[in-house]
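Here you get one chain, nothing else, as structure tokens; it is the form predicted on its own.
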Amino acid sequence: MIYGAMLAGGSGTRVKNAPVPKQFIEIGGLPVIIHTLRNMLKCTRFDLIYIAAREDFIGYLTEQVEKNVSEPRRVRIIAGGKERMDSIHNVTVAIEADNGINEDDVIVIHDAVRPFVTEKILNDSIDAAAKFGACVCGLPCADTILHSVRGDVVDDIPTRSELFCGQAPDSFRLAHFIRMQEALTPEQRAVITGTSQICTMNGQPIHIIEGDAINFKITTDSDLLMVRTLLGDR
């Protein structure tokens, strides 16, 4: 079985702009997750994709499903947790429950707010977590990179050519991803900011594939803006 998970509990406070999440404003007369998982739905590898998402925006979500997306039977809505890792565990905990874990599942874990993924990184990133384990979408650093520990100094500059700048989804074969969550002790879990990290914490080499400009999340007003503009919203 391959698994698509979207990420859909947080609040986005660094979008100033907005009365609701970030994932639930409405551009183009749809929020942003449904565009997000239209995209998704395009890869049609995927057997299911779970999204965990606010309990308060459940029902409006299941609506919206129903509503808007050409095959809700593929999607399943359960509630997400109080950080990252929660909201992931669930989904997990939701999959085994549903059909049980086989140790060739793979499992696509993507941010709802990165509206524009591809069919190539979803695709790309299915193949290469069923060969390698895990895999990471990253793009090369454009920029150069300023290291500084206060914040007002530079103490380095690292070589740019050996810098990626991550994106989403993170792709796992499931089993083995469920095994390394488990072993996560309480102070590696309250640390964790990207879902990679579960690998970099067990000694699991991580697979890069290319990303795409385009796949770029929304975490600012700026960013909400690039999205208005790109969907045709005025």
Second form
2 protein chains.
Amino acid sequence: MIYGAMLAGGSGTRVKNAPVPKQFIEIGGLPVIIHTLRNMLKCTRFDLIYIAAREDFIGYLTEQVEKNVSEPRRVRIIAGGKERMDSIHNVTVAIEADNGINEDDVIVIHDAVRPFVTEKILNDSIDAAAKFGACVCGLPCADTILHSVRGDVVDDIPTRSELFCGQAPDSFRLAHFIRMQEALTPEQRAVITGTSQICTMNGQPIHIIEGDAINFKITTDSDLLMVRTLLGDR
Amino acid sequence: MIYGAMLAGGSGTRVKNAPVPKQFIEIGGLPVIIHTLRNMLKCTRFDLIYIAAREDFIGYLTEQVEKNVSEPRRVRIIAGGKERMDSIHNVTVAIEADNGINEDDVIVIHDAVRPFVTEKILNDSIDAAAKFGACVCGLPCADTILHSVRGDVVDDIPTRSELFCGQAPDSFRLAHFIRMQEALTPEQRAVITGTSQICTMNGQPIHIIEGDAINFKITTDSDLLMVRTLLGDR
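Can I have the other form now, the form predicted together with another copy of the chain, not the form predicted on its own?
So here's everything in the complex, that chain up top.
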């Protein structure tokens, strides 16, 4: 089985003046997460897409999915956890309860706030996860990246051609992912900021697939403006 | 004296379907570089702003500056060089010929394709260059950065809180900058990709000042769309 997982538990404090978390901001009459979900569902290889959401948004989200998605039966909404890793754990537990775990299952973990993920990225990600066990989506860095431990003086400038901006999705063979998840120490779990780190913390390789500038993440007000523009809602 | 320097020699191959380099694309009736220049001129501390441009655009640019900038006498247009470092060298040679070099001169080197640079950034950059000798403008990285020498498998994921996306301007005490420029070997000069590297190659410290998301660089078509949107030209 091929599973999608979307984490919609964030509170999105960097978008100002928004009354709701950024994944629920409505653009063109639909919350951002529904735009993302519609694009994920275009990839027919997904058997089920799990959404881990904040409990107070589950009712609203269920209604939105029923009303605005062509195949709501391919979508399951569950309660997210406190941190990103807790939400992912809730998804893998739900998958196991629903269908059991098979050695060739793949999980594609995407951000609700990257609405323009392409079918090419989703297909490449599924293929690379099946072949290599784990993959991330990365775009060559356009900017010079400065390394500074204290944040006031540059310690070094890493070679730009060796750096990639990590996008989502991160995809894994599901059984491999669950084994790595279980092997994390509480200390590792506390500091992890992205699912790809589960591999580096376990000493496991991660393949890179090619990202796309359009697969950007809504982080700031100007990103939101860009989404409105691209969706013709201005 | 406080000098601005703008490098407008690039050919900008990542913006597709553009008949001219991206710094000359017209938005709201004005080329991008004039928008950038107008924002730089808002900072009254600049005595002179030098623009190093491709020779085939000098006539057009001169006309644009005369027509569309309030204080054209604060602007000097000179021929850029083959590479970024050659253009900067041409600027420092022109400054020396025009005014000589004084120990407390500061040079603020900006990108023509970052039109929305703020007065705060320009002021902070001038102050930090005067105080510390050299500074870059950096924004904490919002994305996970992946390090991969070969580009296919992740080698490591550097700690995100220690990484900053370098923006422009890079600013320097001018005499310090010229000494570092002269100390570069031809090999160093050939591989340098940003002016801040002139410090790391010379083993000299660089201070970081705080950037701003609005000070983004026009790299892709979607960046260009963003500029059009922000300038109301759609």
